[in-house]
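Read the single chain below, which is given as C-alpha cells and is the form predicted on its own.
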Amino acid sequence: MNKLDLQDPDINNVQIKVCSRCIYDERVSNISFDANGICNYCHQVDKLKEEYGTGKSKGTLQLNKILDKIKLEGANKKYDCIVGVSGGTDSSYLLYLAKKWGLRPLAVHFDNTWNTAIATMNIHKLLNHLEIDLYTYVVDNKEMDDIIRSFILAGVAESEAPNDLGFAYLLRIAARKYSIKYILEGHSFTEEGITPLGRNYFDGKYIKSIHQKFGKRKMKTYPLMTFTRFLTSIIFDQVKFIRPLWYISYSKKDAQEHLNQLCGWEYYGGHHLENRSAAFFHTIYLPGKFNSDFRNNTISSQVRIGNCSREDGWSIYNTAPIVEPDLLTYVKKRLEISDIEFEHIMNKQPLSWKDYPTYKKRFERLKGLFYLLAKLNLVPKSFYIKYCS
C-alpha cells in the first residue's frame, strides 16, 4: 500500500537536493534555496522568531501585554478566552499554561466521532485536574463519515480538511455563544513548522462542492464555514486569534512529560495520531495515494531546534511510517468502502484542490484586507501566509 518515494536513508548518498539546515528537499512545494543551500522555509521560521521574539524577553513582554488585555477585557465574564482541545500535546499544554497565567479559559472540542480512547481520556483527565469547563460539539457520525468519504472518492488529498475547518468554525461559534473575544491556539512553528505553500488547501466552498458532488447525505449538523459566515464572524464578533507558543520557548517533549506527571495524560504515538481519521490520513491515505508524507514538517523543525541531527531526521523520514494494526480495516468498514473499491481509489490518478471550486482567488484578491486583519489578530497569521499568497 505504501508508495512513498523513499530515498537512501543516508543523507550523504542522496541524489536530490536537500536543505543544508533541515531535511526539506527539492520535492517540497514552492521550495527555493539560497547560495548556502538553506531553504526558504528555514528563513521563514527565522523571520517569525524575530517578529515574535520567540523565547526571548521581547516575546515574553509581547505575550504578557496580550495576557493583560485578555484579563482586562474578560474581567466581568465567566470565561476570558477559548482554547480548542483535541487531547493532543500542544492544546493540552496550552490549557495548562492558560490556567497558570491566571486566565479563565473555556475548553472547546470538535468531536468528529473518530477520537481515540486515549485522546478522550486525556481531555477529561486534564480538564478535571485543572477544573476547566468543556464545550463539546458532536457532529452526526454518519454525516461526518459521508463528508470524509466524499473527499476520498473525489481523489484529493485533503480528507482531513472537514475536521480542521469544522473545528475552526466551532471555535468562532463558541466565542459568539459565550461573548468571548480571544481564542488561543496551540500551534508552535518552532516545533511543527509552517506547512509549505501549496501542499494542501481547504475552505468552505471546497468542502461544500466536494460533498455536493460525492456525498449521499444532507449536510445538517456539520459546522460549515462559508465565506459569508467567515467574514460575518470577523466583522461582528471581532474575535482575536492568539498563538502563545509563538512567543515563548516550548518543548513538545517536556510538555508531554509535564502533562503526564500532572494528571496521567498519555502520549498517543505520533503527531496528529490522537484521532483515527487523522491517523488514516497521515499513515495510509497520503503516503499510499499521493506519495506524500507530512512527517517532514515536524522532523525539519526538530532538526532546526537541535532536538534531532539532520542525518537522523533524514533517516527517520525515509523509513515508512508505522501503521496502526487493523486501522485500514476499520476505516473501510466505517466508510463502507469495499476492498476492490479502495484499491481502485488508491490507484486512480490523484486530483488536486485546484480541480474543484474554492475561495482561493477571492482570498488572493482581498490580500490587502486580510493582511490588515492578520496584523489585528482577527485572522491567524498562517491563514494570510498560506491562503492569500
Contents of the next structure:
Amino acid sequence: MNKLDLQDPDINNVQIKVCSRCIYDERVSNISFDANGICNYCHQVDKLKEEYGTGKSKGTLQLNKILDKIKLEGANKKYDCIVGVSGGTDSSYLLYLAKKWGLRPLAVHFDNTWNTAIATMNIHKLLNHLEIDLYTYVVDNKEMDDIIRSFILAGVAESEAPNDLGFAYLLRIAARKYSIKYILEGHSFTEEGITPLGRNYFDGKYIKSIHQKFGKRKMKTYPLMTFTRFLTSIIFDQVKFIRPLWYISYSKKDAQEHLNQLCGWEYYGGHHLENRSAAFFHTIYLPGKFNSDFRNNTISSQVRIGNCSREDGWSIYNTAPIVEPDLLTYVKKRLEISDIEFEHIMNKQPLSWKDYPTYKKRFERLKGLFYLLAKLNLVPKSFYIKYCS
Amino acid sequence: MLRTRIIPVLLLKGESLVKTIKFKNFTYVGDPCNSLRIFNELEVDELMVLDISASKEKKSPNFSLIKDMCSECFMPLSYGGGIRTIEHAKKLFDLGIEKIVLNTYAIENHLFISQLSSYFGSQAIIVSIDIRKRRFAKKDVFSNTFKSYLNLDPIDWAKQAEELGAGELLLTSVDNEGTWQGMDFDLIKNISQNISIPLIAHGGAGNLDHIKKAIHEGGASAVGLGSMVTFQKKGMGVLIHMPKLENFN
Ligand SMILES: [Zn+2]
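Complement to the form predicted on its own: the form predicted together with the partner chain:
Next comes the full complex, this chain leading.
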C-alpha cells in the first residue's frame, strides 16, 4: 500500500538533485536552484528574515509597534486579540507569549471531534494556568465525518481543507462575535518553512462541491466560508492577521520544554499529530496515495536552522513515517470504509483541485480588489499571491 | 474515608454527544467514541452514557454504537436509553456495559425493574428519576420523553424504585441541570434519607463545593457531572476534562 517513493536514505547516493542547504529536491513544485545549488525556498526564507528582522532588534521594534496598537485598539474590550489553538506547540507557545506581552487573548478552538486526549489536556492545562478563556465550536461529528470521507472519495490531496478552512472561518466568526480586530497566528517560517506555491489549493466552493458530490448528509453545522461570507468578513469586520513568530527568534524545542515546565504541557510526538484525522492524512493517506510527504517542509526548516544535519534530515525524510498502530483501523471504522474500498481508494489515480469547481477563477478576476485589500493588510499578501495569480 | 465517586454523565443524541441546559438548548460536545477515548486518558473511575433520543424516537438502544463505545472505554460504563426488554439488557451486558439505567419504561412498567433486578442482580440496575418543579413550587417526577409531569411524589417513587429492586438511584434535577448554580441539596437530602441504596446526585454542579455539599450534607454517595467535565468553565467553550480532586476527600 505504501507508494511513497523513498529515495536512498544516504544523501550521498541520491540520483536526484537536492538543495545544497536544505533537503528540498527537484520534485518540489516550482523549485529552482542557484549556481551554488541552493534552492529558491532557502532564499525566500533569507529574504523574509531580512524583511521581518527576525530575531533582531528590527523585528522586536516592529512587533512592539504592532502590540501597542493591539492594546490601544482593544483597550475597552474584554479581549484584544484571538489566538487559534489546537493543543500543538506553536499556538500554545503563542498564547504564553501573548499573556507575557500583556495582551488579553481569547483562545479559539475548532473541534472537528477527532482530537487526541493529549491535545485536549494540553489546551486545558495551558488555559487554566494562563487564565485564558476559550471559545470552542464543535461540528456535528457525523457531519464532519461525512465531509472528511467525501474528500477521501474525491481522490484529492487537500484532505485537510475542511479542517483548515473551517478553522480559518471560525476565527473570523469569533472575531465578529466578540468584536476583536486582531488574530494572532502561530506560524513560524524559520521552523516550518513556507509551503511551496502551487502545491495545493482550497476554498469554500471546493469544499461544498466535493461534499455535495460525495457526501450523504446535509451540511448544517460546518462553518463554511463561502465567497460572500469571506468578503463580508474582510470588509465589515476588518480583522488583521499577525504572525508574531515571524519577528522574534523562536525555537520549537525550547518552546516545548518551556511549556512543559510551565504547566505540564506535553509533546505529542510530531507535527499534526495532535489530531487523529490530521495524523491519518499525514502518516497514511498522503504518503500512500500521493507519494507526497509534507514532512520535508518541517525537516528542511530544521536543517536550515541547524537543528539537524542535512544527512540526518534526508535520512529521516526517506524513512517511512511512524504510524500509530491502530490509527488506520480506527479511521476505517469511524468513516465506514471497508478494507477493499480503502485499498481501491489508495490505488485509484489521484485527482487535483482543478478537477472540481472552486472560486479560483473568481479570485483571479477580482485580482485588483484583492491587491487593494492586501495593501490595506485586510488579506495576507500570501493570500493574494496564492489565490489571485 | 471512601474516595468520592465522580461520574461524568454524557448525553447521546443520535450518534453525537450533546450537553443540555434544563434538558433543552443542546450544544454539540463531540464524537462519543473519541470523547470516551479522551476520558480514558483522564483519571475517571466510571462513566455514564444516557441516550436522550432513544425513548423519544421509540428506538432500541443503538447497539453497534454501544459496542464501539465499550471497546474504547476501559472503565466501568453505565448505559441508559431505550431499554424496554430483558433482551435489550442482556445484549448490553454482553457488550460490556456494567450497569443499565432505566427511566421511561420503568415508569410505564414498574415490574420491569423487578424483572431485570432478579435476572441480573440489583447491583446492575440504576433507576433514573428526573425531578422538576411544578408551578406553586411542588416538585414532581418529570418525564422528558413525554414532556409531562407524572403526579408522582419524588420520595414515594424513589422508595418504590428501591423496593422494586433498583440497586442505585440517579437523581437529576431538571431545573438545576446545566446551570452551574448548585444542585438541589434539599431534594438530595430528602431522597437520601428515605432510601438505603446509593444515590447519584446529578444536575447543577458548578464547582467542587457543590460536589462536597451534595455528598456531605445531602448524603449522596456519588455525583454525576455534565457541564463541569464538558466546558472549560461556565459560559466558555467545550473542553473535556476532569476537575482536580486533590485536597478533596
Ligand atoms: Zn533549500
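Positions refer to the first chain, counted from 1. Worth saying up front: this structure is predicted, and the values here are computed from it rather than measured. We call the rigid core the largest set of C-alpha positions that still match within 1.5 Å between the two forms.
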Problem - Is_shifted Ala374 between these two forms (CA, 2 Å cut-off, rigid core) - result: yes
Exercise for the section: Quick one: how many Å does the C-alpha of Tyr384 shift between these two forms once the rigid core is superposed? Expected result: 2.9
